[in-house]
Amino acid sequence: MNLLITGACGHIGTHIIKNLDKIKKIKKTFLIDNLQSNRHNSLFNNRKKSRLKFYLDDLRDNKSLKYLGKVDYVIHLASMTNAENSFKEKKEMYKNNLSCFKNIVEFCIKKKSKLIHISSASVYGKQAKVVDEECSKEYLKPQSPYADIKLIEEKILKRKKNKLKYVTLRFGTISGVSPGIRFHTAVNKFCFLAAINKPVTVYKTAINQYRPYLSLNDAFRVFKFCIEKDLFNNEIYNILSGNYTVKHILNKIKKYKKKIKINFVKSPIMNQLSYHVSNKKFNKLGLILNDNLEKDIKDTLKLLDNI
């Protein structure tokens, strides 16, 4: 079986590559990235037995992917992902992410490839004690352009559901170490600032708000599960390791960086609200996600030990 990973040089993609040999069904993997992030190092020293083929390409071009033959599975990760910056880059993000997505969907239809679509738990934007995949539309109120795009992608797939097999995974905020690690999401950004003794910037409205988080280890286990169990039933699943507040995260960082400084600021997303995301629907399939956020924090801080 052949696998295609788009955005392969990113935080999630490089963790998949590192663990590919654990998915026995995959015999060859095609990697695509436009390398605009300059993460060429993500391609260094990968295992030869993983049988990787890298293509430098831009998925916004509808002529991309013409060179690929048989592809059984696609994990689509290629997109601009910085939710906070998406307010400043709104127009560019809509154009970039939706162009890439539409081209991948058409590719999957043409090649009869099964698609793992990464959405986001940030599509939930209205207050509720618990939100799940079956919640009413009033709770699907994205608070950033990035999250709004994810909801648009989900709607596109629903309209195409008779033409392709897919699964949509609403990921929590990613934590953990990989060769393509980035530091714009909450856990990693806080760890980096704490490591260099800079104040951790926290939105006043967010300190006690719950949000879903997902360890890279759990994310990989989900990819492996979907491929091995052929979970392409055109359903949506919330994927998270746990729900935590910013305070919880800071307290975990303090175990290793006791003198952490906190700087409270106003949030550009002033109507963000606290909510728990339920992953019971996915858990019922037989894979329980509960990887250790504290270990992710420890591993991330360890990267910066000698600074």
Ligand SMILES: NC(=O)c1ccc[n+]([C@@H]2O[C@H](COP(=O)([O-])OP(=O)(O)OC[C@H]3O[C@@H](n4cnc5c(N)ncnc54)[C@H](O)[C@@H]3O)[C@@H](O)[C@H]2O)c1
Contents of the next structure:
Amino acid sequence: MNLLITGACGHIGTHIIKNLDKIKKIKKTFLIDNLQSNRHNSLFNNRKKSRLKFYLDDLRDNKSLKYLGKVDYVIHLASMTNAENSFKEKKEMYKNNLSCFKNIVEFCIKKKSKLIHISSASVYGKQAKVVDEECSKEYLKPQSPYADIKLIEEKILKRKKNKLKYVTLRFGTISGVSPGIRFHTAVNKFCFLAAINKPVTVYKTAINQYRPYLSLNDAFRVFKFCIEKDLFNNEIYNILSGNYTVKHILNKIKKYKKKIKINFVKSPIMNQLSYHVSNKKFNKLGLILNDNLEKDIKDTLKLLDNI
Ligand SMILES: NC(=O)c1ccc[n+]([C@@H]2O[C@H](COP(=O)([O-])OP(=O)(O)OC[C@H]3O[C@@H](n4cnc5c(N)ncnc54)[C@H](O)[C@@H]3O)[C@@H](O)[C@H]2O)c1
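What I would like now is the form predicted in complex with the named molecule, since the data block earlier showed the form predicted alone; can you produce it?
Every component of the complex follows; first up is the chain already shown.
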């Protein structure tokens, strides 16, 4: 079977590439990225047996993808992904992410490819004890243009549900190390600042807010599960390893980096909301996610040893 990974040079894509041989069904993998993030290093030192073929291409262009033959599965990761910057890059992000997405959806319909669509747990945004996939519309309150776009993508897929097979995964914030690691999301950013002895910047309102986090290892186990179990039932699933507060994360960092300074700042994503995201719906399928955030933090800090 053939797999296409879009946005393959990013944080999540490179972790999948590294582990591809664990998905026995996949015999050949096509990778697409426009390298807008300049991570050429993501393409270094791959193994021959992974049978990879890389295309430098921009998915906004509807002439892209024309060169591909049969593709059984698509993992669509190509996006602009900086939620905080999305306020000032709103127009560009809408254009980029939605054009890529629509292009991929049309491709999947035409080629009968099964689609893994990555949404985000940031589509939730109302004070609540627990939110789940069945919650009423009032709980779906994206707090940034980035999260708005994710919700639009989910709705587009719902409208097309009779034309293609897909699964939407609402990922928590990723932790962990990959060849294309990036540092603009919470855990990694905190680790980086702590490692270079800079004050860790924390949004004033965020310190005790619960948010969902997802270890890269768990993310990979979910991709493998969807492909092996053929989980393309046009459903939405929350995907997370656990719910934590920023304080919990800082305390885990402090175990390995004793002295860290904290600087409280304002952010465009300032709100008083705290909520747990439920992962029951996915757990019921039989794959329990519980990878260790602390190990991810340790590994990330280790990358920056001796700096
Ligand atoms: N990392 C997280 O914490 C997290 C959490 C929830 C959801 N997600 C989602 O998972 C997906 C992958 O995230 P990531 O962390 O790997 O992001 P990333 O920013 O590391 O990688 C995205 C990749 O997409 C590529 N890209 C962007 N626009 C493109 C275009 N027009 N054509 C071709 N390639 C393009 C970029 O060059 C980059 O390599 C995204 O949809 C993101 O929103 C990520």
